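First, one chain by itself in structure tokens, the form predicted alone.
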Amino acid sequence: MTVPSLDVDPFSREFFDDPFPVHAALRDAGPVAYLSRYDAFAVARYEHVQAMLADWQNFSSQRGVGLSDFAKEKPWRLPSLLLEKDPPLHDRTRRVMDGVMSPAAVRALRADFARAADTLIDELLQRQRFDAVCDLAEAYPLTVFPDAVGMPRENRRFLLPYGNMVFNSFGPRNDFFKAAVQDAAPVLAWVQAQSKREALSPGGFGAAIHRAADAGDVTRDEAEILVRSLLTAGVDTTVNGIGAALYCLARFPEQFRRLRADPSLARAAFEEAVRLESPVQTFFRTTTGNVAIGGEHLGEGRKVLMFLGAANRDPRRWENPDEYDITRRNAGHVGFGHGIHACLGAVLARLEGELILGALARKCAAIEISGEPKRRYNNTLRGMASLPMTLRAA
């Protein structure tokens, strides 16, 4: 094997405390290298990331995006009928979800979330101290979100546990993981109640997917696995998105006034906060067969771990790849994936990431850190637990 070796664990505390270094030895490393600790492939190159993403007849998704080979041991969880699907059951499964999602139905949504964002600047801007966190990254998307799919207001916060045990799961049996199916346990049965038909109101798409198995397009128990799917990829990326944003614009106050002097630029700074933090950090693949990367060849059955965040900071691809920049071409980037696998819930996230800072920039005249950020350690996402915060109203 010329492929080099690395001894680096990329699901510890300190990787993910500061992934930089890693992300930058992986690179350098060649278009791939060996994790010894895992006995699995990495790809950190944006150029070799984006195309696995594209070529899912070579790295399959449906042996498991993560660590998991779903051909050798059987799946704790149920696999997603999106992301862990392959052609032609993936194609069936997304041609009804892009249907349920469509263009009009997330321009219908438009008004109202722009009345829910700037609702809550305007209460963020009364406080002026916030945890940008839970009052803001959090709050936004548990209010509007679960308006849009259907769902009852009470309880939505147990979304976040739920969500945090499956982006967890796709990493390796560790403590994070621990942690997070036992703080997702007392959640589980509400979450799979929310959605059954009954739970769901009738304008939302929870209750358009339902229709959807009335119609035949999928059976009535792939629908709540779909509505299950809905509500993991439609809250943590989102989450993370916005935080990330926040955290981004303050650490960049010359990038806040761009924005300030131009509101218009609120999609594409939400856009270069997602290329720069990458909120979904990494994905594994299984290849179908021999296959080459970038002229080193990999033999059938092996896991390939993409690092999304390295990626979308390969100075490769990107100019001053560690600099934010609202104002940067960034179409390409992959911090919500490529290809047929593409994240379902980034219409939605792209949607609430431009009204917020949006209402954020034409309200406040300055966004400051006010306390020390703590970061949420998760297998697969980054982001904060943690973050506060001070508004000062224009």
The other form holds:
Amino acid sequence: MTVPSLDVDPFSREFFDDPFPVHAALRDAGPVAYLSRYDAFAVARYEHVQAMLADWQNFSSQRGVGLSDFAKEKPWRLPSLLLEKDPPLHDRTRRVMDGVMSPAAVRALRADFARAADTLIDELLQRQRFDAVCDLAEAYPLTVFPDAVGMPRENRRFLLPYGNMVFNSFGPRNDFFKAAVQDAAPVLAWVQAQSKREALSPGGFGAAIHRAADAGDVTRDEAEILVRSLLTAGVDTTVNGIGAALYCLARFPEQFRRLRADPSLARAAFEEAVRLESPVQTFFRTTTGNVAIGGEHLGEGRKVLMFLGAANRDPRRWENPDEYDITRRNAGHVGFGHGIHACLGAVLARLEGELILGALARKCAAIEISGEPKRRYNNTLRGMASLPMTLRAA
Ligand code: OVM
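Show the form predicted in complex with 3-methoxybenzoic acid, please, the one above being the form predicted alone.
Expanding to the full complex; the earlier chain stays at the top.
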């Protein structure tokens, strides 16, 4: 075997504190490298990550998109009917979800989402100092998203530990995973209860999924599992996306100045933060045969880890990849994935990002980090646990 072997641990605290030297080593090692600690392969160059995302026939999702191989180990939870399926089943459920999250449905949310963003920024401007993670990046999605799904008000914060569990479960069964799933039972029971038709108000995405079951497009049981996908993927991801954008704007004041000068750049400022910080860092695929990556053959049933975050900073693809540049032409970044599994909720995430950053651009003269940022550790998600911040009113 000519595939270079690396002894790195991409699921360790040291790695999460500073993944970039390891990203560079993985990219420079070749199109594919072997992760000896995990008996899995790694792909970190943009070209090959993009090609893998496009090739569901050779790189399957059905055996899980984490390290665990569903053909050998019992899945940690009932597999997702979107994320953890291949065509044709995937395409049937995805079609239903594309209908539910249609451009018209998302457009209808805009006014409410905008009002919530303006109100929140006004409130934060009244405070000397706040935490940009808890009080902003978490607070905003935790209000607007469950409203859009049609969830009741109680216990919405359970969505955060649930997301933390699921996104940790894609890595090894390490201490991050074990800590996340301690006391999981009440959270899992709550999520399951929220997925039921009776729990969801008529105007939301949840009810729309259950109506697809009335129409016979999915079964009643499938509808509940599809609602669960929204509850899993809809909050932690946007929390870390908005958190990334705030962290970028605070560290690149020239870019915040440009955003203030032209608030219509808000959507682009969010998109560039998703490229640079890549809130979803990695996903695995499983090879379906003796597939080749950059001329190297891997054999059947092998796990391959795609480094979305490394692809999004690959100097072979991007000029000054580590710079946050809100007018960069960043189309083609893989922060929302690519191909048949490309993020279903990206339209909603972009709406939330645009509206929060737009409110910030119109209402604030300066955004500053006013204390020590603390990183959040998760096997899949990159983001902060705490980011003390001050805003100055415009
Ligand atoms: C799902 C799901 C879970 C986690 C992530 C995700 C990024 C989807 O349950 O379908 O997409």
